[in-house]
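Only one chain comes next, encoded as structure tokens, the form predicted alone.
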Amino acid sequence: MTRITLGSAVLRGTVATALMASLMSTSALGAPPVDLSKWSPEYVRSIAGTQDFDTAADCAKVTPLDYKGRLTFWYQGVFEGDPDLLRQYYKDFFETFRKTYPNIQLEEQALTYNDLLDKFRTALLGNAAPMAVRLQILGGTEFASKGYLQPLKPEDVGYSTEDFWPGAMKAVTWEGVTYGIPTNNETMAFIWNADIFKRAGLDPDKAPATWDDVVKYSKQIHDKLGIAGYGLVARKNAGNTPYRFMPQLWAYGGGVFDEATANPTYEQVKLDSPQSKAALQASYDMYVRDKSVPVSALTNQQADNQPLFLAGQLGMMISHPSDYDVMLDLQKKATGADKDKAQTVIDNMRYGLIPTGPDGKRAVVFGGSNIHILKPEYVEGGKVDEPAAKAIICMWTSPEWSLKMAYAGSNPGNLNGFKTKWMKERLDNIKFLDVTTSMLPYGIPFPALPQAPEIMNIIVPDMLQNALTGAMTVDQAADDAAKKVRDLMGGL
């Protein structure tokens, strides 16, 4: 039997207040379509299911159905660690928009996580770029504020600002002006084997509290069973990295500036603070010190954690709820008795919230992707075909298929999705969304700078990789990566 070891009576205080300090500091904008204020796993289940909503009429408002056009698009993709049901839903979009949009000419093309920035950059710099992209949170405001950017707001395809969450809409503006709409907003919860934790005498039942106690359950589980403790992920250029380090950071008390207050300036680099270096001993206690985490990974990334997890390899992780759907994916193709040590693990997953630091604080970053416009003289051609564009944008970030795509491992952008049928079907059908959807509250956005892709995909990583491997200290590792990014933003 799979359990969700979550108290929703605690949560139902706890996630409320959370949620309306970190995520409602643009409240003045409007009144969104659900109570924020309310959010908790009850509300949520309360409002799923009731109310109906008509896709196609409404972006027939925005793009006549039978409009003749031609759309580029490129879009972040699933990947090998995205569970079967993700990639049906994606097919089943395509489909639909064909169907929908018969008149459009659409020319799509799917890149991974850790190929699509870059890949676009090189675009962008021939004049070779489409029309239309999705590209993760980190993204926008790097193109927005380099220029390449058309403006382009909810209202434009037929939404409202307030149908999105306001932390969200933070990551898609610069300079008072927004550049993109969220497709999907996700926050991760803690994974735990509860048989591994028996085995190991640890409480079954419990996650660590703390990130000090994963560490002291990390090295227990390694010393008593002879397997990896936890999952730790330090690979470069991986978006994996950082979402997993910086709850980590955060939750001592670190940061790369102040992104983890109410209001950030961004005006302090904290990289080298003493709750910085605190939170990076730890991943070094594990790693060095302990050697309780996969010697592996300086080279992982979340997909090379799930088959260990599946083994029962591994007993604690970040991620997902789709990782339960992968792991029933990978076990069907298991054999013999590689197939019966598979669903023992499957009976013993977990999940809970993520630990706390020392002082009690809990941080996740809050994650997804957003959609954009680009200028004309940045495509291919020449040209943007807008009402093409708008017409998939419409349908992507509707309440239908912003959480249709986002099924397994994430939760819609637009605010709406919640109250849909699928929502519903998803809450009686996905293991622990409960768990990873109360995270939301203490979601903390990455900086909404031009240079967050930089600081987070190869600065952070490079901190890590520099500790774990000995090329530096502790503290070194951390007053160079403090360094990099004072040089990054001009001498901070």
Second form
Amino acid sequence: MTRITLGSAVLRGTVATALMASLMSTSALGAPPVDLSKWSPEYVRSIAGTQDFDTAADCAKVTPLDYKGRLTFWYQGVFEGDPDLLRQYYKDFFETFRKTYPNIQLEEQALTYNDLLDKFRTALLGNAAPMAVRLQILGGTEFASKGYLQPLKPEDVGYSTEDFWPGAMKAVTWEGVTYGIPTNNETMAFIWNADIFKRAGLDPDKAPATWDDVVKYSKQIHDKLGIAGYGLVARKNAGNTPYRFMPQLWAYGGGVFDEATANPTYEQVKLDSPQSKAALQASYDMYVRDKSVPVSALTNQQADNQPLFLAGQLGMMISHPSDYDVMLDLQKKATGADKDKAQTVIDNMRYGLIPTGPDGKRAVVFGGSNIHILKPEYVEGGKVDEPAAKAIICMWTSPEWSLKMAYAGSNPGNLNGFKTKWMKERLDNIKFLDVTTSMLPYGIPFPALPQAPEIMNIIVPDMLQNALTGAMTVDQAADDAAKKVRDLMGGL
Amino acid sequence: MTIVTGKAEARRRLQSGRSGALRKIGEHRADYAYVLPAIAVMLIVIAYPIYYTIELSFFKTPPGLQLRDKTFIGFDNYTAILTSEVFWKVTWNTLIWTLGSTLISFVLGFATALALHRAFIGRGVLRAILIIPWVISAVAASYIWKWIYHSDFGIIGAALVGLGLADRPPNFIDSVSTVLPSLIVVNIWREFPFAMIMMMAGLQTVPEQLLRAAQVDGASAWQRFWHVTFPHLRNVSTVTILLLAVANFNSFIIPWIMTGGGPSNASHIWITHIYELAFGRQRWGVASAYSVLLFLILMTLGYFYVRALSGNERKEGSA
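In place of the form predicted alone, output the structure of the form predicted together with the partner chain.
Then the entire complex follows, led off by the chain already shown.
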């Protein structure tokens, strides 16, 4: 494993600071509604509930409320790992939209994260896409670069570009043109079971400080208690895998390209760098050497880790604040002794910042979703009802609904959402929300490239699987993945 | 046998053949009219996609471009496939999957059919129970089996650990060496009832008097099976095996849902690999070339299937 020198550490620290500044800095053209330079849990609390918004009145300026039209709309909706609370908010949103715009005939379709891209691509090939779509942050660039999407910026639906995270706007921008609007932006946190920590001889109130500590803690938990230490996820074609491995990769100083720098150029592939290999080695150590993570990690996703955590069979994992609500939902469904056992786990659930790498670098995926309008030639029937599309986009990206639709698991894409009364209510109701909002400044967006979905959903998980199954050594797996990325970028 | 020597004679025969064929078509015009709508639908939903897939297999379709921006590259996709390491790995997996699933399903189905052919109390109930795996949804079955096999909390692992037969649950689907056999077991569980039904139907056609006559002549149970029952089942066996083989070559649901082709491509078979190439990686050209190769293999199997069916018909006709 490579030793990181002091000079290198300083350089990396500078780059990380520059990146944070990039994510949080104000635009030269206008001031954001909140002061991103003051971002902290205390600041978030201080602005919550300070402003009222009238969504219907705001959206009426974009599309009159009596507008008559028809809209087909696909969106990445809730899935099995989401809490019931979120399901209710999705239901409320569509009910409210229909009440607000009674003359718009809305035909919406929810798809899960792992299914949406494949189905959307297929529909586009047959010119049978919906008029508007809400995609995961990873997907926007692919479709914008291929010319499927119409230019669409926040100003088109009554907001300002400065109302959204600068890092999120990068993910909807291709060759200088904006093709979508962020609906929500998320950063995850580190979750652990304090009771398991205590029984394993670890400090129950202290999260592992570094990824090397995660490896050590995971082994200690497994050796002492015979249960899985860390909830590794390495399934292919599942969004959960990059969301959990990339923070580790970036923390060690690695990356697919230079996406972890302030101004990435995506020119040099770094998956085979010593730092990237060190990150992969850490996963290998947990899965193969120590056998301290679930064996099922290669075929599982986060939704499979949740019941293990609730059953007290898993010590640590990376996830959303919504996992607390998911645990409450699951606990309600448990019976007999299982119910008490689940309650013990919930009482001992702790959230902390995601660990750093050896040089103190902390990173998390700056995730989320964006909403887009398709070009008419790719839409079923060859027509796009733009006022209807803008009406739903205005509502979804409003301070009110971008907050409500991200109530338990994410954060509003529209920064004004942090100022609403619902944010105040949320801070009281959603436990551990502070931790994930604290992670936002460490967020690194996925590379804004059309090839990003293949890299993140196939090449990176393949690299993990090749190393963890012993099909390749760590070095071979990293070199193989780097070659695949180079080939992909070279048009092969 | 007449030997045709002159060109004129050959032409005459050709013309006579053509007029004969036209006359036959004319005689059966009502039959053709009945099947015309079906043929029209087939041309749209089968013939055109086949043509388009073949055409696409000669084009490069980079993931960053729309399909209309494809570029002609001749046979490069075929060359790339046949020289790639993954192709041979996936082909090997497909062969193991198809042969393993087909042969074991057939043998198990045949054995069950023989057992159920005899009258005994509860035969009807048992027959109904055994058909369940075949009639339930493959998607639901795949999810259930995924949990049964779960490497940490699967019921098989828990039972083995509980009985003291293992220290920790066996790794069924998270290991490159065990994943494919584990998936084949699921596939056999789902498919053997089909073979059983086919063979049970075949057993109904074995003449009882022949079996009695053989018994009277002192033939043992094995001799009666081998010399009387089995020859009567040869054609239905061929058809069953071919149908199973075609279905297994085209299998998608079980491997895709249970493992997505992983870990480390160890359970990727042709169909799952083609799906990933096309819909996950947008290599439509390469995926089409794969599909053309698969189509040729399946057409070959289809040819033998039709021949087997024709053989059946000829035999029935001559009987």
